[in-house]
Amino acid sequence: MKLHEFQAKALFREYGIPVPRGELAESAEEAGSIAQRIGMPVVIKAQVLRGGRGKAGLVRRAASPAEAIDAARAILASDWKVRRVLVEQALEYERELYLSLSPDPVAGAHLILASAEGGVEIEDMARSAPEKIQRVRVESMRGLMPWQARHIAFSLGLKTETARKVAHIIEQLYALYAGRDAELAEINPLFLLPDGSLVAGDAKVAIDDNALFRHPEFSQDSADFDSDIAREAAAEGIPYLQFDGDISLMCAGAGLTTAVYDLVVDFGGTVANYLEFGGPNYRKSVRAMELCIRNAPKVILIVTFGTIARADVMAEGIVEAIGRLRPACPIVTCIRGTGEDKAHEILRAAGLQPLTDTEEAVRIAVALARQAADREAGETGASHGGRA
């Protein structure tokens, strides 16, 4: 679960990480009043759960309350469906740093990334100048040791007093990360001000969905979702993305789902939704199909490859879902993995054709969707002709 910047910065304050003075506004006029109250200049930031705000013109500097009103009005009227903006004091700084904490699943540990050059795309720096990024692993059982925080800070080439302050912020960031079951805690940029103080210019925090039962303080507004279906899927713990095409994807595995999406587009089709019901959700076939059907797709394409998530169990769930929900559109299945032979028997008995080649399944789904679209176009044309 991703937090908005204003939510992440509230956590930063709680853990003693300095942030700029700022307040949330829901209208352009309110943004102007806040700007007047906290003092000029200010920065107006869209509060949306998407990246690329700066490039999209959703982060704007204002030198007066009138400019703040104009900036907020433009941001709230954008195509990004912005409902709130953060009005924050603009800071003059000497340099920008980067800090982040995230899991390292391969090592079974946690990874701290730090760089003396913040405010840039860390992925680009990792490719072009990896030597500029400090990487330190933290053992889960021991946690962050004070010497590790100091080692990271001094490795950035900072002056002694600044390094000590950075080490303290690293320790506080880790306390937040561990204490709130975060999957990501990032400061980019961490501003070094002319007076030697440090302030988190931006904040990104993502909470592990599996730990949300321990954190009732976190909840997402319905406006954070692209659709009611996406909101319901999130409540079920089912990864879901809303699109406006013809083919609903029910796939097991995020990587497989993404690959199938690309194949649909490559073969000339369009995707209605991306739904991933693998992993812990592989027994949720009925609920997953119910969510897909609400998109009124022309085809439901089911592609899975299960190891721990058994293919035969998924096939049983799919057949149960079809029996209970009676979808009006065709179902195309490509079920592979543990229990595959049994899965195919179950599908055949239900009148479904079990495919084993993903590309073939996608081609069939795209063809069926195209046929349905042509049929609808023909019916519409005939209807219009009849009225004429």
Contents of the next structure:
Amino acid sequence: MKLHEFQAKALFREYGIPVPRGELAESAEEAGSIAQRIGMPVVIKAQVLRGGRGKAGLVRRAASPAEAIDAARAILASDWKVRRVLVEQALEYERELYLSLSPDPVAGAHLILASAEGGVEIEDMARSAPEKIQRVRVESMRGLMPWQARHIAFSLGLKTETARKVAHIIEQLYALYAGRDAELAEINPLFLLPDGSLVAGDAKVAIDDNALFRHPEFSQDSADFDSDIAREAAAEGIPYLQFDGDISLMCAGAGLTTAVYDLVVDFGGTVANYLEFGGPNYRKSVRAMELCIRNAPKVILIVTFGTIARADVMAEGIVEAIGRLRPACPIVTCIRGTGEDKAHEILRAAGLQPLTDTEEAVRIAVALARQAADREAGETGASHGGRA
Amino acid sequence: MSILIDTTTRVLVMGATGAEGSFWTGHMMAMGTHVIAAVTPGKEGERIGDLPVFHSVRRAIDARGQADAAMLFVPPRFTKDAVFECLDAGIRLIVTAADGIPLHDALQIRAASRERGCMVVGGNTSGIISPGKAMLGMFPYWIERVYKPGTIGVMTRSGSLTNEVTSMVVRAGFGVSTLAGVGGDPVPGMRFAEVLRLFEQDSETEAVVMIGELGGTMEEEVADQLASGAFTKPLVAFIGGRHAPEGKRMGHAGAITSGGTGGARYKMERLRAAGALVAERASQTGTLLAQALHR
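So the form predicted alone is up there; where is the form predicted in complex with its partner chain?
Shown next: the complete complex, the earlier chain at its head.
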């Protein structure tokens, strides 16, 4: 679960990592009055979970409250569905540093990355100038030792006093990362101000979804989903991704669903959504199909090869779902695995053709989607009807 | 031969008294796996069929003798504790099925298993099966067109896709020596490279099929192994997620690209350059295998 910048900065404050003065605004007017209160100049930053906000025009500087209002209005009216902006004091700085903590899956450790040249994408720097990045591995069973924080800080070529402050921030960042089960904690840039103080210009924190049971203070709000359908699927515990194509994937198993996605694109089709109803969800066919239908897909493609997810149970559920929901689009089924013979009987009895080859099923789904598109194009003249 | 498990492996099962645990423990035994004890705290004295249940791993081993391997049907939040209980009892191979182990727990599990030279397979895996011999986990071994004994090693990050790909291997006339699921998590206890080392040493494994996907660096590590000559048998690879959009997590927690690395295409190129036969689609796996083994 990625946190918004303002949430991550609230955590920084809690852990004693300095952040600029700033407040959250939900309207342009509010942004203006916050700007007045904290003093000019300010930076207006969209609170959205995407990288490259600067390039997308979602971070703007303002020299007066009137400019702040205009900037906030432009950001809130952009195509990025921005609901909130962070209004922060704009800081003059001498240099930008970089600090991050992330897992090292091979060693089973944590990795601190630090650089005296922050403000750029660390992946870019790792390619172009890897020697400018300090890397220190933190043993997961032992945790960060203070000497490690000092060693990194003193290796960055900073003045002694500054290095001491950086060491402290590294320790605090680690305390946050470890204490809140983060999968990433990053400060980029970390500003060094003319008076020698350090302030986190940006804050990126992602909390491990699997550890949320240890941290009831975090809750995912509705703004963080791609669509209402995605939010409802999440509430049901059904893995779901929203796309905007024609074929609704209702498959079982993450690996297989991902492979089916690849095949759809290979054969020239487009995906409306990715939905998995395998594993613990294999009795939820009705709910799964209901979510798929909401995308008004041209085809629903069901591919499974289940072990725990019994094919016969899924086939029964699919037949029940069709009976209850009466989907307007064709359904292609390729259901295999535990109980498949019985599953095929059930599907045949309901008038469905039980396919057994994934590629064949995908080809048929793509062809059916194309036929439906051609039909629609015929009905509406040459114009393409938009989808609600 | 096979790797990791065979008919002589003495197995202890944790969490075997739950609905899923007991179902699959039953199948493990029905298939011929030598299960010696079950462990569920608070349930000592009960039996699952003929299998005695103990409060702790230590108590089970004291009563039944040392176990070589442990199968864990334990919920994710208790998995770290269960893994350490097994490690502390000297069990050398631990398979954990749990889907949703906290990341920081998984890192500690990985570190501890490396330090002690033990193997922890998973989480988020169906487990390990040596068809016709033994199974630690959940596989529909009764489906003959998937789980046929033979000489092909299979290692995979996915359960569902494994059935799909392995059925292609069998359709092409081959069978499986051992199938090892390393799991779909970002921090697996045992990595592809480590499984591959065992397949290299196994005299009855002629070739290996790797079912990888986008995210992480496990497939790149295998490419390095091939390039350095550390693995000398034919390797056929299938990598899922060629068209996955950047930054989207495709089902498995580990299946995500970040900052331009971990993409399926990149992995495929690295593997091809190192001498692997890389299938564009799962259906090509069998053909490529036949080609690699000149059949």
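Everything numeric here is computed off the predicted structure, so don't read it as measured data. Residue numbers count along the first chain shown, from 1. Heads up, when I say rigid core I mean the largest set of C-alphas that superpose within 1.5 Å between the two forms.
Once you line up the core between these two forms, the Cα of residue 247 ends up 2 Å or more from where it was. Annotation for residue 60: C-alpha shift under 2 angstroms between these two forms, rigid core superposed.
After superposition on the rigid core, the Cα of residue 265 moves by 2 Å or more between these two forms.
Taking the rigid core as reference, the CA displacement of residue 274 between these two forms comes to 3.7 Å. Aligning the rigid core between these two forms leaves the CA of residue 365 offset by 4.5 Å.
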